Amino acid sequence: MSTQQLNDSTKTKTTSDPPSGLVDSVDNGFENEYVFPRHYLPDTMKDDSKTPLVLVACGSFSPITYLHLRMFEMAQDHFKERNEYELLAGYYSPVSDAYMKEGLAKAKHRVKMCTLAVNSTSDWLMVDSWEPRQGSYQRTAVVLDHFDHELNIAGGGIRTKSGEQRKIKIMLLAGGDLIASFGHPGVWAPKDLHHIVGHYGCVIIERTGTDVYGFLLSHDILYQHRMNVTVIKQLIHNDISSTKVRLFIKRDMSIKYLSPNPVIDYIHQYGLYKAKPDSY
């Protein structure tokens, strides 16, 4: 993830006015007007003694895989065993087309694939299309601010069983490979890391070959905010990656059981990730 300027493109209608710096752009090919998804958010907490929590996964999701889905399930298992947080819902926030990453399908396709994935597999995960609708790349810190605005300012947080309104804590859900990029020079602005990890917090799913604890020890900003970082080990290692899925498609190999069937059908329907004739 690179640090870039905030989006200054034309503003479109949202559920409520966003805070300064959060600016909507044209729809970038999306058929419907933007509405923040809330259909799986509960109206009331189950346990007032806990802190309400929403997890947000940012990334390309080109395409979404079973590992992207498993990350949320592993996080859910983790928080079920502990008494600090009540996990309310999870969101995918795909990057916009302005990210310009190799192998990145159009944002409208990635949002649709993520939506097909969660609709066919989950009753608590949602896909937010605010970030992929933007005309410029949105820093992760800004995306989390957007969720804070929608959930806690526009949405008013969540009601407790006693009738009070409580602010929802938002944390970034990420794989160990993304967290390792925090240490790459020039990729993340220090102020963004303080904002992401210090103000919000991170839930990190360890991936094969990543030493998250060692990295936390060596990275000054992460170590400073280490109490706001939750590391979850994979009990069953899963190395599925979008890069490998795209390569399989390019080589005309099967991707069955790597992504949900509706996603696979959509990829074939629109011919996504196929090798171009001039690439041979």
The other form holds:
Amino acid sequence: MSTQQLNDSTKTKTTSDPPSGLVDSVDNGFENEYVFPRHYLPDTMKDDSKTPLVLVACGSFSPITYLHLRMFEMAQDHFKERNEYELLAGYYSPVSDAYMKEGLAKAKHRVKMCTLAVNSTSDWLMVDSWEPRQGSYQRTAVVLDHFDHELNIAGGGIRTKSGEQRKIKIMLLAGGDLIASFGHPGVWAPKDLHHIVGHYGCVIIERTGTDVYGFLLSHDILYQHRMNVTVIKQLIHNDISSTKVRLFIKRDMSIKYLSPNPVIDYIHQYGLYKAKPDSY
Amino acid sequence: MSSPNLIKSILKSKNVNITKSNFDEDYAFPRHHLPKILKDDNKTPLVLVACGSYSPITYLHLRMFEMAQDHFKEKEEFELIAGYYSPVSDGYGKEGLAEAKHRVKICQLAVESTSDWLMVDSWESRQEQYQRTAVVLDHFDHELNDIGGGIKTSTGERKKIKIMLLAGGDLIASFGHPGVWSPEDLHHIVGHYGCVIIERTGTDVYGFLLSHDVLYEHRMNISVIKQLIHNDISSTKVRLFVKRNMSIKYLLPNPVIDYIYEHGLYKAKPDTTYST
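Same protein, different state: after the form predicted on its own, show the form predicted together with the partner chain.
Now the full complex is given, and it begins with the chain already shown.
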């Protein structure tokens, strides 16, 4: 499916043409066939009075760090305090190599590192490799539609205690930097923003010192859908930036305690992020 | 006034004070990660000691040693052979201090599950009264050099191990607070031993060194390491998170988190909680 077609399909919320995109995927070295992960999705809701919720974190994750893992913990704390949603599971969706961002290790490595991180530390987080298997960059709106398709259409949502099937609400989990990018002209199509924030919803982890609420006030589309925007304040300043972690590796500096040990071992085992021989 | 010899004799007498303690084991100075031989005879063997509350220990505390290790690997002068955490005694009376035996245990869990060169010394924490940092460093000097005989070089001679205090910018800034540190202790810590300071981005440690007489005098003994990744996991906030039933995952090693919950540390006191 070309991106032009997908452009039009995101005008409305229907996903009658599931963006399988498997035709687009190239041989990028993934060992197994693609399967949407469901192993931590509960079969039944615990509390029928709540709306079932799944959070999706899109990003490069090159590499994944404790900061990325903390984001989900903070979100979990936040929703535990409130009565509206029952947070069922969380997914990392690493971006495709086609994004061509500087510092991007190969998709199969990034997916593997995310998987090592969540397998060794979590019992509710999973890694979906649909997006990174695509040959071309997939817009966030499209990625969320993919999750909607897998969770609600293919998966049928989740069963309540009383036996009915309920649709799972999906929200994008993001840091303040992603939200700030909504304001950069030309980066996000307005209809995508309406789709992401209006149809789905956003959970934003706000860095101490930044003013997300002020930004929401100033941005027309975000303001329009402000009821769907949840802002969580980051109380512990834990800015482990992947860019810096890559730099540390390049300079042979320690990255211990910034990312789980299995991820660190993997990075060294595969020689990721090392300085190129001809650079000094 | 407090010459090293005087302090050593006070130390020896203080050893008698290790009586009341609810530690499971008797005290023994840890040496299991101390190498037997110096790798490079041209370098001065160095051990770093980090004093603090560690209530609880966090990934920030563990990172401090990693940053120090990177720093000394780059330089030719010292061979960093090991690092020690020295948790403060309960006698310090600071708010938020879990019992010494717990704090020592969680430091041990942290280093055992993650490190092959860091150890935890419980001497200071076993003391009933607060021990000044200068005295704690003398204790390490005594254990490593007097009792332990320093470290052997490849030619068989024994070299004295240099000991330095590893600290964050907050501890160094406290050097400037009148009445907190006695001048002779500062001369002893910075002049006789040395300091490795992890500087937080945005603070100006060098500016502070310039302004402080004793530190400036011994500036050759002070290493300042810039913290390039802003990773401020404060123990105070971690305790608060535990009290409020918030997650502390990924801020400290899992065995430490498990221990905190298992022993009910840092939970809200029954009469301060709100009923649900």
